[in-house]
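Next up: a single chain in structure tokens, the form predicted alone.
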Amino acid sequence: MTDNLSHAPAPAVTAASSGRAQNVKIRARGVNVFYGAKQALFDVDMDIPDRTVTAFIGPSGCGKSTFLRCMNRMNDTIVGARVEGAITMDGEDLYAKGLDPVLLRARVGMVFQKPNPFPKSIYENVAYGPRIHGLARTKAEMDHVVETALKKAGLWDEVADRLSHPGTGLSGGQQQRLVIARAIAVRPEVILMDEPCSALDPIATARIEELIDELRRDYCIVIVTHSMAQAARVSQKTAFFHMGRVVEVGDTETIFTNPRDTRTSDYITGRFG
């Protein structure tokens, strides 16, 4: 990746479907990803706007999650993985030699398919990250951080009287909201979600989708989903991946009603995938 960004242009501005001009939060140019000798992504170019939900859609194995993991360097944890090209956030090179991936993952949080609360209390699940990063100096400050994160995740009213209970004792949908609260607690700028509703029932899914819509007011959100209906409901921008390449990126309404590429149309209408 490029280390010197002193001559990088000012962040571009893109129009979201709401009509507002929005700053690009993450910019990718010429991104290629290899797992050993196998290439998983080819020349990905994309601008991801701030305070917007961007959905990645496409068949299984097309590179959606691989690209998602590039944005907080989770691919670094895979032996033999190699990323080429440039990915910047607010103009900062995410692959610069001096950048600490652990600190980056606090700024770019991740929510996985299956809820993965720690085997700790509800309180300690949320407090874990802020404690590691020194975001609260006193018990009162930590209490405020935990309460704020749980409220933003829409979970406070359900767990306020049992914060000492195990997080693993919550329902699946509650566990996923707890994981989202855990990500929010370290004050991220971006939240990545890799099929966050795939293990949830329809009622829990609807609650998570409502939460995503609320969170986009404060965060840049990127979601990988196999559900066309979900992408249409929660996102303002959609990118269609196919065989390791980005076929088409645009406003969600346009992608679903008037796609430019026949492959996009074929996937959305169920002709393949």
Contents of the next structure:
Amino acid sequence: MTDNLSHAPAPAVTAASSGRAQNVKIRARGVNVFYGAKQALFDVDMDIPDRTVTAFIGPSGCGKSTFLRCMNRMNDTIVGARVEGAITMDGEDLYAKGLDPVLLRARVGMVFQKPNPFPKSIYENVAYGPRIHGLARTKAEMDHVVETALKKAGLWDEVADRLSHPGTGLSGGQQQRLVIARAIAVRPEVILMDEPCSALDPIATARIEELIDELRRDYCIVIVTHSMAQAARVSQKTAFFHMGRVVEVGDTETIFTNPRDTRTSDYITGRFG
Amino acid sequence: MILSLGLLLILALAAAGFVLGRARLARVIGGGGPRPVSRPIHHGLRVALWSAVPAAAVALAAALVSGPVQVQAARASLPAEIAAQAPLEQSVYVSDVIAQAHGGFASARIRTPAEQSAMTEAAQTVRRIDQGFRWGGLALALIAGFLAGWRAIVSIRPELKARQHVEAWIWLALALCSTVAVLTTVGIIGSLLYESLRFFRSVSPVEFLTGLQWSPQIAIRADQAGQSGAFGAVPLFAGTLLITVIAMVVAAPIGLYAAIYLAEYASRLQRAWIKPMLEILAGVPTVVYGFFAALTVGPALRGFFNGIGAMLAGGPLDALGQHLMQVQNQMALVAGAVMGIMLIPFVSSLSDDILNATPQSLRDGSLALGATRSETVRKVLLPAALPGIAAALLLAVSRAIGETMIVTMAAGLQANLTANPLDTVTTVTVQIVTLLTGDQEFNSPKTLAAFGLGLTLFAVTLALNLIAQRIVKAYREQYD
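The structure above corresponds to the form predicted alone; please provide the structure of the form predicted together with the partner chain.
What follows is the whole complex; the chain from before opens it.
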């Protein structure tokens, strides 16, 4: 694993560590999450910069997905889940009483572990979100929205001639890019990715990673991953979670080459987890 | 007595076979040697089966042969004067002999003393034959079981695949059980077809399927008012269709909304209460729905429509008012509505299962795009579950078509060809019931018409079920 890391080119790391001033997009302070009586997250503080890829790493069940789901309030859909503490986006409290989680989710998109296209055509998959939120008034506008989203997701060239085919007929990697296009189509500010490549083969994974690097220019991206190599390749910031706590957050380069905490170095070198 | 004794003895034989089989295996491999390929329990079971099954088969054969042989013996002893009489009298004599032998009910024929003594003698012969078959059969059975078991014990070797033998027996037993069900189905279809063919010999299928008049009376005397009978089943099909449509208009939306509530909105606690209660509704006997329809819903709706009719009568809508005032207790609307309530749990329970089977990832995906729950249900889950829901509705339709009790009690008996839900109509099932209840002769077209109707009904529901099953299967493949 360490071997892998020394080879990882991580083109973005230099940009991120060059000290460019980064706006904080999402700020979390003292976040605790409970599933029923069980506490899944303890006192998480974190600043997530805009137009950057932030990777969450850590062993299974360490709370990284839980924290990810706090940021678009998907935990609200789980019975018995409770979130304490403060999470703000551009200074706006995400858990304020007046905020509708449904509208928040249009601003914070999410991509899941397994590609989950709807059993509809490719076109309808992408048009689903814009249609709900009324982002296109005419057919021509909708066509444009769909085309733009598919182009941004790097899928347009592969599906342009078969937009009416079912989205479920695409390959796994294409499905995952379709789902990313679907998320982009509602013009989010943040894209959350929950192990987006864990169901894909290495070639499809490489395509998604390239895509993530391109999307970084326009969006704040948070990615949960089990692959340390992937975190090193695509992210500029890395947070290491362990047993429901954030052990260490920092520039990806620092975390992987010179971690402060022994637990981080143990995990990165593959000694546990 | 002998039955339980025989059963006990065969079981004892099997138990002994089991023990001896295990013991034999232990002896065979006693001095080391190769490891046996099967476990001791399978060797024991193999011997037990080899002793019990042949024994039981021989005993069963003896019991089956015994009856005919007894009848044969009684028939051989017919006194000359009875042998000269009609075949019916001969059979009465034979059954009297058998009855006397076993202490059953004899006919009320008066016998001469000569006949009496002949009968007593014959009865004694019959009883001897019976006893002979019982004890002889048991003895033979035990011998057969013993011999077969012995052979099984002697053939025990370490390399004997005893488990496969036992499983072959089990396979045989399972295959026999499934054959019973299949044969029954084939028999029912066969008799339905046969009787229908007899019906269609007197009434042409074209008249039956296209005729507009249904009055299946057959005049007993030539000068009777009831004419020769008309067997046009279209009014019955129309009545069935009308009631089915009304039932589905009630059941489909309510059942579907109930399913959506249960699958997507209800908390776990609500679900735990509501689902079993809906399933209790499915367990209410249809006859209960029937008198609910006939005694409560029917009169209530009649009162309602008569009241409206009385208000309208004399006004500009006089004709409509007059019509509404003549509405009776029995109408298609009552039967259809109550049947719809009966079908709600079918629709809701199946649709709920289907909605639950849609992957959680679809829900998450839609919610994560900022869709509301309702948008998720309407635009993602329902379209995804549509084939399954269509199948659920088709199954409900096929139940509605076959439902008998509610329509018998609440729809009426007049075969009106109408689309007015306030008229009395009658259905295929109701007509089958009325054609076959009471004293009937079994060779008039009137009774045979029931088989023609039954065959039509069977064909329609079979087709619906097949379509529904095919849809459900296609749907399953999509998500597995």
